[in-house]
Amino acid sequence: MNDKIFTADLILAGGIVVNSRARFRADVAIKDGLILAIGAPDAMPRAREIIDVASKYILPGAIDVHVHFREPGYTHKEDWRTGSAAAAMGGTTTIFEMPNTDPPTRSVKELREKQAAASKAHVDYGIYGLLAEDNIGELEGLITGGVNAFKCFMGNTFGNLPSPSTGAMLEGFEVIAPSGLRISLHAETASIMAWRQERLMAAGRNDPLAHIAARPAIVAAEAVARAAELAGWTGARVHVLHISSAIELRPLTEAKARGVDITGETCPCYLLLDTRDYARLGSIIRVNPPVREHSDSLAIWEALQTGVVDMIATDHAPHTPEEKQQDIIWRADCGFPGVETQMPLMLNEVAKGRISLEHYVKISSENPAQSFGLWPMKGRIEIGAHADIAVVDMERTEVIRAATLHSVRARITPFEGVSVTGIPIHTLVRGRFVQRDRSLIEATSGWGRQVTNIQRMPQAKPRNTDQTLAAALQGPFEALAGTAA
């Protein structure tokens, strides 16, 4: 018998495992970044060292698709190096990067770029293509290329891509159908918010609840039903980021209910802030789309919990305290880190009975995965899967506080002093610690790789293929000249 065949590299010894259906105490082991057996202690194998997490729950580590590490062209902000250390600390092993760097990431020469950039992550990493106006014939490339998925901008954020017109959309669309990559929205309509802001900057209104007026719901919930009937024509997958309020809800569960393969996420500061934290925040709140009414965030917790909401996320988008602090709403740049506090802010509703352990690996891991295609190699800890782990105490306390935050150059949080329940104290990526008795593991930079030819979507079937513009192009529709003949 060979021994190295039956050695582990790694046991985690005496957890408590958790996926979405149950909780169970179990030894893990860990070999070639691969989880080898689960089970009572005496079915272990042989290991190389045993980690004793008695008591400490296992969860598969948090899969975050939406974040802004600000590398290429903004690194006074971000770079991969920090920003995925502050995964890694939060006890998120993979994110999905966006595409507003500069230059964005809209050809195969961008992504090359991003990809050099990327080589420092302490953690695996998926890379977004850019859908605008200017790069449609710039997509098939990039979808060879290598991206996991794409994001159209439907309304302006940082970086200030225009947004695309929606025939440049539908064409976008029944390009990148066939391919089964998702495409994620930032759903607000560009033409209402610029009308709004300007009229409201001439009446001089620069406090922070001007950015809410500048931005109201209707913006969201138009811009994700114009967007679903494109995705249902196409039969384009697409993802709803960072909903905000209750309004977008009826138009997604709508496009569920007729089939449409369209997922949502949402993000903690909209779970947890609502417009009564503006006058103590300031212009630290500021963020697109904006925080809103406290009855947003009851009712985007009822739709996380009902499963009309998939998937929690963060849009980590760090910014130098500089850029945050503004006496003038307009100039405070949108948005802050949040990649770091995201496990633990959710863990503290966990001990405070507003979720179970299980439905939030299901959001934040288990959905991920799946409709990222990632699945079944990551978001759970089974047999055969990456060893992509989080081992959390839920009877540690620590308070939030920006100035230990690993996205060193922007922190500033609108958490600052909030106490939470419930720390990653361990991650593991592909069987190695990133992060080990909270403290970041400095060498593990540059052992994050790109998720991509893990598990690629399978292919969507795209609808009404005969009327795509590439076919018009082509020539006459057949349908169309048969019945005029």
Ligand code: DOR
Contents of the next structure:
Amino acid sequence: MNDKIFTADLILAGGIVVNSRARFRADVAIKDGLILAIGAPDAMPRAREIIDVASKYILPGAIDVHVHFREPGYTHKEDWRTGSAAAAMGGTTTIFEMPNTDPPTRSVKELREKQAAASKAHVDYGIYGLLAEDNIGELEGLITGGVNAFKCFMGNTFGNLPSPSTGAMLEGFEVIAPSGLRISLHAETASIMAWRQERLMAAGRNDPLAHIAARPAIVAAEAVARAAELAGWTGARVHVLHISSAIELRPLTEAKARGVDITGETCPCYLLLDTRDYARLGSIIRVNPPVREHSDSLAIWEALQTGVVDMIATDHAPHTPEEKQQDIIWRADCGFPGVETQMPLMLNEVAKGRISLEHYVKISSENPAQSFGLWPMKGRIEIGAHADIAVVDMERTEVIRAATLHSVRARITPFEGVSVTGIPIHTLVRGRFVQRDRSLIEATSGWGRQVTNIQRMPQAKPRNTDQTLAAALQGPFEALAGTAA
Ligand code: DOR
Ligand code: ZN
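Alternate state requested, the form predicted together with this ligand (shown: the form predicted alone):
Okay, now the whole complex, with that chain kicking things off.
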């Protein structure tokens, strides 16, 4: 045997490896950014460095398919360096970043600007391209130009990007479907919200709960149902972002049952907060979609257990404390940082026995990796996979404090003062520590790389390809010929 080849860079010794099916005691050897060996100590290769992680858990790093890092355009809130530092501190090794920056990521030129900003990242990343009314002609370019997924704002939120008409959405789905890239949906119907918010404002409602009145759960359910129909018709893969209500689970469940390739995420705020927290938190809790009733949280927890909701993400949405703290609810920016606190908050639920550690790995790593085409290189602790790892101490307790968040310009959180047990004490991205012993490794800014979708999977269920707008625009003969075939 060639010793050089079989010498590892690093061994994590004495830990407990976790995947969705099991946990087992094993050492993990890492070489050239990949996992080289998993097994008993005496089966390990030699290594340059051995780190004792006895009684700590070795999890695949979280994959958060929903963050906003604000650069370019809103760097007074966050930038790629601070946002990805927060991810590294939170045990998150891959993020997918949203296109509601300034300029929005709606063409290849803007994709290149986003990639330039992202070159500072501590962790690996996917980049979303925008699907909007005015950039249908850019979608092909974005696909070949290297976006990792698409985002469609069916309802307005920060950035106020106009939501596309259902007609534009359908054409967008037709164009994107053959690429296999997933389209993530901000599933709230704009016209309902605009109507209600105007009426509420006219009536003088300025209190935090007015925000829910403007965006009741029907807004989400209607949008999910409509998007699921378009996905089923076109064969496009879709993903429902930030599931906040019990009733949107119905169209989601139904679409899954008939084979639509649709996945869903929720975020810690929809699991851990509800209407009872509005009085205490005021405008800080304002987020789109809104935090809802306790009964909604219970239904989402259940759906997370049964697999109707596939994954946990954060909608990490940093704003400055001044932008968040407003007496008139309509003036408060929506969202709050989340990428740093997701894992501790969810591990705290593991510690309380609400969800198993194995299931946490499934919803934080395995399912996002599989749904977004990163599997089998990411999302698992297996030989040959990227060594993207969160080493977790399930005995350690910390108190969440906005003042210590690495999103340094957005130090405000609805989880202020919450005590959490279960902390990522080291984070490795492709074998390199980006966080070690609860300290950020500053020098790893720039280590993060854009992910490649390993499976540019052909669309799961090609549907109605003969009835696309693009085919019809070719003329009646081509369109009819398509129908006959
Ligand atoms: O509250 C939100 N804020 N929801 C979103 O969907 C977007 C986000 C933001 O970018 O601030
Ligand atoms: Zn978002």
